[in-house]
Every structure is written in structure tokens, then in C-alpha cells.
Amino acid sequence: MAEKHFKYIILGGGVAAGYAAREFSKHGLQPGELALISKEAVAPYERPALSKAYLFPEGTARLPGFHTCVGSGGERLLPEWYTEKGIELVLSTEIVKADLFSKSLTSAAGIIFKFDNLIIATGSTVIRLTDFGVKGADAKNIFYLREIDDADKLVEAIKAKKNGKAVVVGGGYIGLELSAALKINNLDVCMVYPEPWCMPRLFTADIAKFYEGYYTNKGIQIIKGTVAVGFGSNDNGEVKEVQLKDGRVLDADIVVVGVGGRPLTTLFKGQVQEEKGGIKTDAFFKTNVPDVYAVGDVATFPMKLYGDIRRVEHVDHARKSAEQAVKAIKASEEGKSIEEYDYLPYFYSRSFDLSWQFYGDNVGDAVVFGDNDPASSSHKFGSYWIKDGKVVGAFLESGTPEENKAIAKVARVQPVAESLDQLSKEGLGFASKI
């Protein structure tokens, strides 16, 4: 059985893996010290592009255009970059067994990869309706979006079902972004989700009201408070209808499902401490196993700003946690110390001509400011969240770079708020004073 040994292994091929590789190269690497192992066939790329420009009918994003680390304004790490840096890029390779205590990973082909230091950057996988035994959920043209292969299949279906009917199951990030992308492709789009409003993990009812109104004005049908319980298919095995719990039946040529993800931690069960669905780490992303680190979606880490521990599924945290882990590894080797991870939660999305950013914590009382009329031409509005008399979170739609920086500062500084009415009246003026 073939065996290879590396000083460092990054397990995973997503955003966090690419940023970790770049950080290692910044600190200096000897050829053959680092391997990046991914089950995907391509070098790490900026995953958010898949639900945005990749699906647009014109001027679409394609590789090699969005390899990491171009998403944060950095150098694009093409496959040749890894070769130049002496990094072994091990693609199309699934690891089926991990023994963290003997420091070995075994691939499906039986190759054993030994490591001195491991960064777990396995990310998340999508939750599938077939997991719940939903009738007909294995029909053709029911799509999930996680990897570039998924996006390619969806693009082909969009071309094949020109001007057809699309049903999007789910009202979160993926649901909102994909509904917009499908509409831009001139499909007849219907969104279905069980919650009382879209994006409930982040949006208040007031914020959601704007987006639901805006999407409706764009011709997207929204059905709330029910779920898909079955799918009908034609003689070719392609989906033709979506059966809803409330009894309605929707015609469909394409179905896209976005009902959440789950962190890929199965390989490490019983070997690492877990909490809140992820692998528990310290402020340097070290696990309880010596020389093993976990970053991105799979890590449950100390949120210094709020004095608790959390797991964050977002590209910004994937990038920053990866860099922090590598810095910690290199500092440990040199007998030095680095500062603890002090993360400010950040989320963003783009669809149609909309673009919002959120910073901080969405807890406590919320107040909306600005013009949140879905029919407005400016649609610039936002929200603050106030807890214990302090502003702890801020959201802004259609902000300028300066305005987005201002709301980020508010969330970090947590200034005292006199009253909800005052915040509502001041709006962005409040942020500009901080």
C-alpha cells in the first residue's frame, strides 16, 4: 500500500483550503512539505460565485477566473501556483479513513497520507430531500448547489429548459440568490419555504418584507408556510411537478433545493471534541488532538466579542480562520505567540441590483431606517439591533463602501443607543458619528 508523508496536510478543497495554502506560502515552504487533498477535480475556488455570476446568461464567471484568493482582492492561485510553491495538489481524492492519533489519512484508492500537522477544512455538504425519504426526490433535474459540478449541471438544465418553470425549495441564502439567477435566465420562478418570511436566521420581518416585495415585483412567486412533500416525474424520469404539504401542486421543469447544510465531520467522530455541530477548537483553531486544527464551516470556536462559542458558515470566516490556523502553526514552531481570533460576524449577499451587508449579532430589539419600499428606485435602507442599551448588529442594503465600513465599526464598537426612535431617525447618520 502506497504511503506518503508531509509536514503539513490541508484536508479539503474549498475556500478555507485555498487561503490556508496561501498563508503557508507566505511563511515560507520547502518543496514537498505541504499537500492539499481534495475530492474535487479542480484547485480551490471562491465558492460564492456558483450561486451568482456562474449562473448568469452573459458574462458568466468560469474557472480559472475565480480560483482562490481572488475573492478578497488577492492573487489568483492557479494550479501552476501550487506547483511553483512546491505544494502537492492532490485532487479527485476522497479520504475515507482518518486516524488522528497515528497521524494518517487513507484515501478510497488505499493511499496512506501521513502528516505532522493537519488542518481540517472539509466544509459542509448540502442537506438532500432524499435524506428524509421525500417521495420522488431522486428525479432528474432536481438540483443542489455546492460544488462546481453541481453548477455545471444546473447551467445545462437552464439552457435545455429555456423559458421553462423553476421551483426553488428554500428561502435562505441559496433560495434567494438562485431565484434571482433563474429569473435573470427568463425562467418562470416560484420560491417555496416553510417559515413565515425569507432568511429567518438573519432577517427580521421588516427586512424580509422588502425582499419578498422586491422579488414579487420581479415576477417571482413566493409561497410561504409550506414544504415540498413529493415530486412527480415524466416518462424520462425528469421532474414535472412539486407537491406541497398544503395540497397545491406546482409545475416544474427544474427544481433547485437549498434547505441548509451540515458540516463534514464524520471522519473524525470519536477522535475530536465536538460542540454545536462542529469540531471544538480554541482561539487558534487547535482541536483537543495535538497538531490537528479545524477551520471554516466545521469549527466551533470562541467568539471573543460575545464571550461564547459559535460555528459560522460563511466565506469571510472560512478565509480568516484558515489564515489564523496557519499563523498559529508557524508561531508554535518558532516559539512565538499570536493574538487570539477576534472575529466580527459578517454576512453579505448580492442578487438583481441589490447588495446587502450585515455585521455583528442579530439579537435584541431591531429598528429599521431608510427607504424600504420594494418599489423604490433607491432601496437604501438598513437595520440596527439593540441589546442591553447597546447597538450590537447592523444591516445595510445598497450601501457604499464607506457606509458599509461605518456599520461594521458600529457592530464592533457597540455604542450606546439612547432610543429606538432616535436610531430610526438618525439612520446612517448614527453610524457616521462613531
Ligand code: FAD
Contents of the next structure:
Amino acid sequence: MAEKHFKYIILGGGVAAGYAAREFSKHGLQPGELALISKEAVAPYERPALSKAYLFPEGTARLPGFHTCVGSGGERLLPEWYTEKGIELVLSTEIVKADLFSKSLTSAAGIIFKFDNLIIATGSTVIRLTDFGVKGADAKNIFYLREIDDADKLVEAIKAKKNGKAVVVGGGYIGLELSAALKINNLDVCMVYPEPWCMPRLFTADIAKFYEGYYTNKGIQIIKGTVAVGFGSNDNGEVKEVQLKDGRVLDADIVVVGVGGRPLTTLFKGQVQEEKGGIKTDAFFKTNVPDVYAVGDVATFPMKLYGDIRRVEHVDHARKSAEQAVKAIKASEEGKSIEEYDYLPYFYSRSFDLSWQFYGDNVGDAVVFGDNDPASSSHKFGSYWIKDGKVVGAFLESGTPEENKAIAKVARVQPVAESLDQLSKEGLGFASKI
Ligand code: FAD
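Now show me the form predicted together with the ligand, since the one above was the form predicted alone.
Now the complete complex, all chains and molecules, led by this one.
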């Protein structure tokens, strides 16, 4: 059996992997020291593009346009970059076995990769309706979106089902971004989700009211408070209808399901400490196993700002955690220490001509400010969250870069606010004076 040895291995080829490779290179790498192993066929890229410009009929994003690290304004790492740096880019290679104590990974083809230091960056996988045995959920043209292959299949179906009907199952990030993308492609779109409003884990009812109104005005039908319980298909096995729990039946040529993800930790079960569904790390993304680090979606790490531990499935954290882990590895080699990770949660999304940013923690009481009427032309509104008299979270739709910086600062500084009323009246003015 073929065996290879590397000083450093990054397992995964997503966002965190790309940023980790760049950080290693910044610190100086010897050729052959680092391998990046990914089951995807392409070099690391900015995954958020897949639910946005990748699906647009115009201004379409395609590789190599969005390889990491362009998403944060950095250099685009083309496959040649890895070659130039002497980094072994091992693509289309799935690791099926990991033995952290003997420091070896085994690929599906039986190749053994030995490491001195490992960064686990396996990310998440989608939750499928077939996992719950939903009837007919294995029909053709029912799509999920995680990797570029999934996006390519969806693009083909959008072309094949021109002007057809699409049902989007789920009202989270994927549901909202995909509904918009399908609508822009001229499909007749219906969204279905069980919650009383979209993005309930982050949005308050007042925030959601704007997006639901905006989407409705764009011609997207929204059905709330029920779930898909079955799918009917035609003689070719292609989905034709979505059966809802409340008895309604929706016609569908394409179904996109976005009902959440699950961190890919199975390879390491029983070998590494887990918490909150992820691999437990310290503030340097070090696991309890010597020389093994975990970053991005799979890591459950100390959130210094809030004094608890969390797992974060967002691109900004994937980038920053990867950089922190590499800095920590390099520092420990030099007998130095670095600052603990002190993350300020930052989430964003874009759809149609909308774009929002959120910073901090969405706990306590919330208040909206600005104009959240979906019919008005401004689209400029936001929300603050207050806990124990302090502003701990801030959300802004259609903010300028300076305004987004201001709400980020509020969430970091956590200023005292007299009342929700004051915040509602002062709106962005409150953030700007911090
Ligand atoms: P990933 O980027 O998922 O990378 C994991 C990699 O590991 C993949 O290449 C995978 O193939 C590989 N892998 C896994 N297991 C194995 C194995 N056994 N062997 C070999 N390779 C393996 N976040 C935001 O903040 N804003 C957004 O707008 C946004 N949009 C998104 C849109 C989509 C469609 C998706 C799917 C996610 C979006 N996210 C967004 C979330 C963000 O992309 C993730 O949080 C981020 O990609 C996590 O980075 P990661 O490196 O941990 O995992």
C-alpha cells in the first residue's frame, strides 16, 4: 500500500483549508512539508458563492474566479499557487479512515498519509430528507447544496426546466438565497418552512417581516407552518409534486432542500473529545489529541467574548480559525505563544438587491430601527439586541461599509443603552457615536 509522509496535513479542501494553506505559506514552508487533501475535484474556493452568483444567469461566478482567498479581499490561490509553494494538493481523494494516535489517514483508494501535525477542516454535510425516510425524497431533481458538484447539477436542472416550478424546502440561509436565485432564473418559486417566520435562529419577527414581504413582492409564494412529507414523481423518476403535512400539494419541476447541516466528525469518533456536536478545541483550535487541530464548521471552541463554548458555521470564522490554528502551530514550534482567539460572531447574506450583516449575539430583547417596510424603496433598517442593559448584537440591512463597521464596533464594545426606545429612536446614530 502506498504511504506518504508530511509534516503538516490539512484534511478538507474548503474555506478553512484554503486560508490555512495561505497562512502556512506566509510563515515559510519547505517544499513537500504540507499536503491538503480534499474529496472535491477543485482547489479550495469561497463556498458562499455557490448559493449566490454561481447560480445567476448573468454576472455568473465560475472558477477560477472565486478560489480562496478572494472572499476576504486577498490573493486568489489558483491550483498553480499550491505547486509553486511546494504544497501537495491531493484532490478527488476521500479519507475514509483516520487514526489520530498512529498519525495516519487512509484514502478510499488505500493510500496512507502520515502526518506530524493535522488540521481537521472537514466542514459540514447537508441533512437530507431521505435521512428521515420522507416518502419519494430520492426522486430526480431534488437538490441539496454544499459542494460545487451539487451546484453544477442544480445549474443543469435550472436550464432544463426553464420557466418551470420550483419548491424550496427550508427558510434558512440556503432557502432564502436559493429562492432568490431561482426566481432570478425565471422559475415560479414557492418556499415552504415549518417555523412562524424565516431564519428564526437569527431573525426576530420584525426582521423577518421585511424579508418575507420583499420576497412576496418579488412573486415568491411563502407557505409557513408546515413541512414536506412526501414527493410524487413522473415515469422518469423526476419529481412532479411536493406533498405537505397540511394536505396541500404543490407542483414542482425542481425541489431544493435546505434544512440544515451536520459537522463531518464521524472519522474521528471516539478518538477526540466532542462537544455541542463538534470537535472540542482550545482557543488555539488544538484538540485534546497532541498535534491535532480542528477548524471551521467542525470546531467547538471557547467564545471568549461570551464566556462559553460554541460551534460556528459561517465563513468568517472558517477563515479566522484556520489562520489562528496555523499561527499557533508555528508559534509552538518556535517556543512562542500567541493571543487567544477572541471571535466576534459575524454573519451575512445577500439576495436580490439586499445585503445584511449581523455582529455579536442575538440574545436578550430586540428592537428594530429604520424603515422595515418591504414596499418602501430605502431598505435601510436594522436591529439591536440588549442584554443586562448592554447592546450585545446588531443587524443592518443595506449598510455602507462604514455603517457595517459601526455596528460591528457596537457588538464588540457592548455599550450601555438606556432603553429599547432610545435605540429605536437613535437607530444607526447610536452605533455611529460609539
Ligand atoms: P467547508 O468549506 O465545507 O470545507 C470542507 C471540505 O472538506 C470540503 O472540501 C469537503 O469535500 C472536504 N471533506 C470533508 N470530508 C472529507 C474527507 N473525509 N476526505 C476528504 N475531504 C473531505 N457562511 C456565511 O457566513 N455567509 C454566507 O453567505 C454563506 N453562504 C453559504 C452558502 C452555501 C451554499 C454553503 C454550503 C455554505 C455557506 N456558508 C455561508 C457557510 C460557509 O461556507 C461555511 O461555514 C464554510 O465553508 C466552512 O468552512 P470549512 O472549511 O469548515 O468547511
